[in-house]
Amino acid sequence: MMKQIFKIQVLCVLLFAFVGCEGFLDREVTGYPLEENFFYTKYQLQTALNATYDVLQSDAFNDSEWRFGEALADDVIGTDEGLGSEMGQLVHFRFTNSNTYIKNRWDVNYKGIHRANQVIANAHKVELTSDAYTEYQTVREILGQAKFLRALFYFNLARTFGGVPIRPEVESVDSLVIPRSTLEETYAYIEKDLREAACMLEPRYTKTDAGKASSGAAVALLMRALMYQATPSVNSEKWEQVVELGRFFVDGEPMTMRQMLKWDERYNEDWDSFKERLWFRDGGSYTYTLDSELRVLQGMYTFNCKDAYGMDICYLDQWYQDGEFCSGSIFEVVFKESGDGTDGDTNEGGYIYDDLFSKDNCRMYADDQIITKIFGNDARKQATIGHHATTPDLQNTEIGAGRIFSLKWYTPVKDKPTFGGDNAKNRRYLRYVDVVLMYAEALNECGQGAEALAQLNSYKSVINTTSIDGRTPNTSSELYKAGGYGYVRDQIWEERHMEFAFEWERFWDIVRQGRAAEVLKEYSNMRPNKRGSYFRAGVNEIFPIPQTEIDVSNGVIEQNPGY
C-alpha cells in the first residue's frame, strides 16, 4: 500500500512539472480516479467547464496577460523596470530561460487546457433524463464553449512560444513527455476547434446567459488565430480566410458549415460520426447537414454604445459595469465579489485593475509624449487622465506629477466592491470593431482597399458622433482617406492603436505586424533606461520555453532559437 501511495505522489509530481497544472494536484486521491465517478450528468460536465472558465478568471491568468500584452510594448512606462527584479529583466527583453513570469504563462494556460480537455473527452459520458432535442443542445453547448476555451490558451501558447506540445485529452503515465508540435500544427488545431465551436453555439448569449463564449466569440478569435498567421504585404490563404469570416459575420453572407469546418479539406470523418461526436441532434422538422446554413451573426453586434438592455451608454462606459455585455461587447472575461472580503484566487480577479490604477500600488503609466503618439487630436484621448486630473465622476486621482493612466483600467465609485480586496469590473476580451478593423486589414491584403477603407470609415464615422466621458460630444467630421495598400495599410494600424490602446494586446499587434523591433528601437529612444532597445528581431518574438519543461523532459522539448 505504502509504495502504491509513493507511486501516486510521484505521478502528481511528474504530471504538474510537465503540464504546468494544479489540476492534478487538486484531486483528492481515492479508489478510483476522478473521471470514472464524474460525467454522468449534464450539471457534472457543467461543472467541470465552469472550473475552466475560472482559470481565465484568476489572478494567474490574467497578471500575466497584462505583463506581457501590455508591459512589453510601447504604450506604457512600467515602475519596476529595474535589472534587479525578473519583470524589469523581462521587459528589456534580457530575461533568462528560468524567468518566473515566462514560466507561470506557460503554467496557466496549460492549466486552463488540462480544465478544458477533461471536460472535451468525458462529454460522451453523460447520461441525459430524455431524448429530447434541448438536452442535447445543452450538452453540445457546453462542449463548444470547452473547445473555444481551449482554443484561446493554445493561442496565448502559440504567439508567446510558437508550436507548443499538444497535451493529450486523456492524460497517462504514458503521455508525461510530449515533444512539440510545429507552429503550423498547433494553429491548426486550435483552428479546427474554434469552427466546430463556431458551429456548435449560438451567435450570442444575453440575460442570464452573458458570459458565455458563443459562436460570435468562436467566429472573432478565429478570425485573430488567422491573422496572426498571415504575413502584411503577403499574398495567402490565411487573410483569403479572414475576408471569408468578415463578409458572413459583418456583411451577413450565408456560410455553411461545410464553408465552416473546410469539411472537404480537413475531415476524414462521416458526417454521422461527426454529429454523434459533437452532439448535434436532429430535431422536429430540422435536420443537421454539411450544407447547413450557420445561424446569422450580422447585426447580432454593433458599433453604436448601447448597454445589455438596448439603452445608450457612453464610450467609456464599455469598461463600466454599465457596459459589461453590451452591444459591442463578444466576449469578457467575467470577474464576481467574494461577498466577504476574501482575496486571492477565492476572489478572482480581486487586484487586476487595482493593481494597474492606483496611486499607492500602480504598475503602469503613460506621459504626454506616449499619448500624443497614440491619439495626436482623437477624442479618444479623453479615455485617459493626467496627474490630479479628475475622472469622469469627479474623483481625485493623485498618480503623481506627469502620470497618466487609461480610465479602462478605472473603476468608478459606483462600481466599487463592497469590500476593499473584491473586483466586479469584467475584462473585455473580444470586441465587434476588432472583428471589422481584421476584416478591414485582410481586405486591404487581398487587393480591395476601397472595400477595406469602408469598413475602417463604418466605425470612424460613428465614433465621430459618440461621447467619449459621457460629458463632451465628439463632433468629429475627420474620416480616413483612399490611397494605396501601404497608405490603407498604415491608417488600419493606427486605428488599432488609438482604439484598442491599454487593453493588453499592444505587443502582439506589433509582433504580428513584423515590426516589433523598429517601434520598440523608437520607443527606446524616448526613454532614459532605453527599454526597448535589447529586442533582438528575429528572436524576441516568441519566448524561450521554460527551463524546467527542457530539463524535465530530458530533451524532448526543443528550446527556441536563440535561447
Contents of the next structure:
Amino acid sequence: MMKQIFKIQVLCVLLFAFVGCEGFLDREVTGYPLEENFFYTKYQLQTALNATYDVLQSDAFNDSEWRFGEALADDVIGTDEGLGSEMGQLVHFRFTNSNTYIKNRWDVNYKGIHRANQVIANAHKVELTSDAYTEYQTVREILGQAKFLRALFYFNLARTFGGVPIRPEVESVDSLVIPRSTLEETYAYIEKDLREAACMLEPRYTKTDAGKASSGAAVALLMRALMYQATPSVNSEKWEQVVELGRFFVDGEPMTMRQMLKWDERYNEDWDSFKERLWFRDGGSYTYTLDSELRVLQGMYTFNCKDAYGMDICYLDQWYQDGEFCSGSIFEVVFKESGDGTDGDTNEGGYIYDDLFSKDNCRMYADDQIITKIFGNDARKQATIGHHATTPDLQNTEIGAGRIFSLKWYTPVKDKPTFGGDNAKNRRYLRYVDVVLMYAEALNECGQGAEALAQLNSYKSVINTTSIDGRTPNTSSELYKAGGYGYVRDQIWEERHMEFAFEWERFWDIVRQGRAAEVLKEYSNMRPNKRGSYFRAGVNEIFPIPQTEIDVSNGVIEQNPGY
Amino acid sequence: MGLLAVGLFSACEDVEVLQPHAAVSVEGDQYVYEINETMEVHFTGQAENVVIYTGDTDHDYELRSQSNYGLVVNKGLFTYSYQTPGSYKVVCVATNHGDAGSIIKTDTCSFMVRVIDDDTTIERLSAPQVFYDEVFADALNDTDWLLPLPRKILFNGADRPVSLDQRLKFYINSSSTVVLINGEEFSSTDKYDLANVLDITVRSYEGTERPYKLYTVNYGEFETFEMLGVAGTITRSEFDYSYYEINLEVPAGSDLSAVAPTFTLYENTKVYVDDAEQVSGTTTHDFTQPVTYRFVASHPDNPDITTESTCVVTVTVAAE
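Other form of same protein, the form predicted in complex with the partner chain, not the form predicted on its own:
Full assembly next; the chain just shown is listed first.
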C-alpha cells in the first residue's frame, strides 16, 4: 500500500512537473533584452552602436587588416612566408579557397555589418523623452555613425572580394542565403550610406566626443570608395566626384544636401520621409531642406600636427598618444584601456603592437633596400629604425640584425602603460593628408595637373619644415615638379607610398593603381623566396569567396573568376 | 567479459571498406578554357574523400611521388582555373579508408582539358619615358592608335626638345602574348623611330595575329609668330602639352583693332580661329582681346589622323 501511495505521489510530481514545463516554456522572457524589446531608448541604441565600434577594436579585425593591407605588398618581409603555413600561402598568392585568413576577413567584416544593421534597422523604435532638437540630433548621429561603419565594412569586403551579398537589415531564417550583388551595386550601397552619414554627422568630434566617426570621416571614406571605382588614365565620373568632394573638403566650396546625396538622380523618396527616416528635425536655427548647405569641413582638419590642445607636435607624435585625435587625424580605431593589466583582452590593440613591434616575435619587418626604395632621401625615413638603433626617446631596441621597423607602431616610453598588456594606442585609420592626396590625384586625372601639383606641394611644403622626431629640424625645400599627366601622377603615388608607409594601405593602393603585378614582380626579384612572383594579373586583385560560403549556399553565392 | 573483448576486436576486423567509385562531370561539358576562366567539376561518384589533380604545376598526378598534390573536393563541387595555356590531364582520385587507415581503396578517372590563350587586345599603349612622363596613345578604331607628342616640353623652367625616338609600353592582359614591331619582337628597352608609322602585330599563344598601326603626330604650334614687327615666343604649359600662350608687347600707339600677324607652321599643320583657316599676313583680328588659335596637325601618311592644340595670343601696348 505504501508502495502504491509512493508511486501515485511520484506520478503526480512528474505530471505537475510537465505541466510546469509547458507554462515555463510559453512564458515571455523578462529581464533579458531581446532584439524586439531592446531599442526603446537612445541609450540602448548607443549601446548597440558601441558594439559595432567594438568590431573595429577587435584583434580579429586588425589582424586581417595588416595581413592583407601590408603583408601582401612590397614594403615588408614577413616572418611567416613558408608555403607550409596558410599565411605563407596567402602572401605567395598560392592559397586555396579555404584559406583561414580569407575566411576570417569575410567573417569579421560581416560581423561588423550585422551589428551596424542592428542599429540602423531598430533606430525607428527609439522613443524620445522630449521633442527637443538635441534629442533628435543624438539619435541621428548614432544612426549616422552606424551607416559610416557599415560602409567601412562593406568597402573592406568590396576591395577584397568584389561584389558581395548585401545582407538585409533585418535578418530572417527564411532567407539566410543572399546572392552576391555586383561590384557596382555594392559600391552604390556604400556610397549611399556615406553620403547620408556626411549629412547626418558633425564635421569633427573633439573632447569627450573624440573618436566618433564625423562627417569628415564619411567624406574621406567616400572619396576613397569613389577612387577605388575609378581607373588611372581612364576618364570617369568617379574621378570628377572625388574632385567635387575635394573642393568641398579642402577648398571650402559650399555643398548642399542635394549635391552630397546626388538626390535628383538617386532618390525616389519624399523629402519629409527622408528626414523622418534619418531623424532630421527642424528646430532652433536648423531648417533642413535639400538646398541646405552642409557644415563646412575646410579648416576642421589640418596638415600641421596639433594635439587636442592645439599645441604643435612632431611628425612621429601623430602616431602616439599626443597625436590621438589631433587635427591631422580624421578617424581612428580607438583601443580601450582597461588600465588593470588584464591579459588576453581582445580590444586593447596590444596584440597588434606587440606583434608588429616586438623584439622576439615580430610578424613583419623591412630592410635597407626596401626603406631606400620607399623614402629615398626623404626625412620621413627617420620614422623607421634599425637594429640596435636608438628610438627618438633614446630607447635601445633589440629587433634583430638588418631588420627595420616602423616607428608608427612603436610605443614610446612616455606612453608606456603601467601594465604590460595595456597598450591603448589608437590606430590611425583616415588622415587629412590622404584627403588632399586623393583630391590631387583626382584633379590630375581630370586634366587639372597644375591644381593637382599645388595640392601635392601644399603638403610637401609643410613636411619640409616639420621635425620628424621632435629633435632634428627638417629644413628641406624640395618640392614636387611640374610635368605632364604621368609625371604628376607618379609623384603623387610616390608621396602616398612615403606618407602612408606601413599603415596597411599599400597592397590596396597598388591594386587600385592597376600595377600590383608589376610592383610585386619587381619585389619578387629582390627576394630569395620570390614572394609575389605568383601574383596573377586579372585574378589576384580580388580574393576567392571563402569555400564554406559557396558550400553552405549550395552554389547560390558564385565564386570569383579564376578561383 | 572475455567473450565481449573478443567480440569487440572481431567487430573491428569486420569493418568493410566499400570500393569507391570515381566519376565526374564538367559543367557544360566544357573541356576548353581560356586563361583564368573558371572550370567547374562536379563529383558524381561515391567516395569518402575526393581529390583532383589539375595537371598543371604542382598538381600533376604522374608526379604525385614528387610532392605534387591533389586539391580537395568539398561537397562534390570543385572550381579551378589555369594560368598558363596548354593541355592538362585532370585526374580525380576517390578514396575510402578502412579502420585507422589500414585499408585504403581508391578509384580514379580522368579527362583532358585544353587551356587556350587567344588574347590579342592592346588595352593601353604609351610612351613611358617622355622625359619623366608617361604619355598615352589613343585608340582611334580597332587597329589605329595615335600617339600625340609635343615638340618640346617645359621642364624645370626650360623648353626641352622631345625626340621621336621613344620607348613604348604595351598593356596587354596576357603574358603569353607576343608583340612584333615592323616584324621584329618588341623590346621594352629599345627605342623606336616614331617618325614612321609602326606596324604592330600582336600574336597570341594560339598563334592568332592581329595587326595594329601606331601613328605619331606632333601637336601643331607656330614655328614663328610676328605682328607689328614684334616676334612672339611660345610659353608652354608643363601640364598640358596641347596648350600654349604667346604674350606680346607692341610699341606704344599701335592700333590692335585689325592686325594680320605673320607666322609659319610646321608641315601638315593648319591653324584656325573658330572655324576659319588663318593665312599668314592676311587674316586679321582684333587683338585688343586675347585671340585663341586652334591647330590641327595631321599625319603625313594619313590626313584623317589628326590632333588638336590651342594657342592664346595676348597683346599689350607699351606705355607711352
